[in-house]
Amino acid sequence: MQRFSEAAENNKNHILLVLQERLPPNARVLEIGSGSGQHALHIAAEMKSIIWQPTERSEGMPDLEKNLSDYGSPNILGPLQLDLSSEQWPDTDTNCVYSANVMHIINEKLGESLVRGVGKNLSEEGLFILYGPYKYSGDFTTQSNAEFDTWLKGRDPNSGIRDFEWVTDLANQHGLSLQADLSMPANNQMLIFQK
């Protein structure tokens, strides 16, 4: 598999259990930042009635396309290019937008673009599911998350673990209300919003 992610491998079953509980049976999921496609491959194989639309930036498309071609299931659509620095989103009919481990990798401006795009493109009463680490009242939930944040900023000073309050306020501004904040393994959270 191209660009194999150990983190994605470790968390895919925990994420699957939440999605099985929360998604409608015929959900149409738009994934932002599919990376290697490991979540798409695992979740779509286990939830055969959903339709999964992966997306990635142009530089990540060849690896994603190869992985989906080699290991994909019929309910995974061909990946589409999506760059959060552009306001152009794929024209898809979606009642769930899913994004894992993206918000802390991108800068705040792109984070705002992500949430704004969800607000514009998600169907009414659709779900926005964000997976990853967050700070609460400016504090890290664990020392390991603080160290991870330092590591992230060493790679890109504009990245870093975001404040839960910043994300939820941003979501509210774009018509998305928090439905659940679920603790997940490895000091991550699953934030579930509804339009």
Ligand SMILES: C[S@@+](CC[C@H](N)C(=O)[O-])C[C@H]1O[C@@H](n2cnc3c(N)ncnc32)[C@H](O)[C@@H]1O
Given for the second form:
Amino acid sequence: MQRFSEAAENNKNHILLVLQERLPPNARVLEIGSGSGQHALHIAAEMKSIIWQPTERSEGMPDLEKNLSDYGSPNILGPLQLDLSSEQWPDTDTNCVYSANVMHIINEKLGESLVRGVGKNLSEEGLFILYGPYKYSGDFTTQSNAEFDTWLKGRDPNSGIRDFEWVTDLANQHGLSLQADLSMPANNQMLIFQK
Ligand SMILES: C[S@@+](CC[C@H](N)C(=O)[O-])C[C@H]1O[C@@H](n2cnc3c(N)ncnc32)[C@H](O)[C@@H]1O
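Okay, that one was the form predicted alone. Can I see the form predicted together with this ligand too?
Below: every chain and molecule of the assembly, starting with the one above.
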């Protein structure tokens, strides 16, 4: 497995359990920032009626392609390039956009581009699922998230854990309303929006 992520390995089953409850059986999932593809591989293998479209920016594509070709299942489509610095999204028919651990890695402008792209590309009543850590009223949910934020900013001062209120306001501006905010293990949240 290229770019194996221990965190993705630990959280993939918790995420699966939520998606099994929340996704329609015919979900056509567009994933943004698939990374190693561990979530795509696990969830698609366990939910055989859904179609999963992984995407990545160009530098991450070779590793993602290798992992999907080594371990993929028939309901995972070949990965497509999608870089949030471009407004150009691949032409896909999707009723669920899924993005895990991306919002705190990218800068605010790219975060806005992500939500704007979802608003444009998601079908009516489709779901937008955003997994990762958030702050509430400016406060971290735990000390370890505060430390994680400091670490992130040491790598890229424009990255960092986003405010829940900033994300939900942005989503509202693009026609997406919050359906659920689920607390997940390891100080993460699963935000679920509907168009
Ligand atoms: C922390 S990793 C998360 C990977 C995977 N979703 C997971 O949860 O294990 C963040 C991902 O965001 C992607 N990313 C960073 N900047 C991006 C951009 N401008 N457009 C699209 N993806 C980007 C990275 O390539 C990386 O795969």
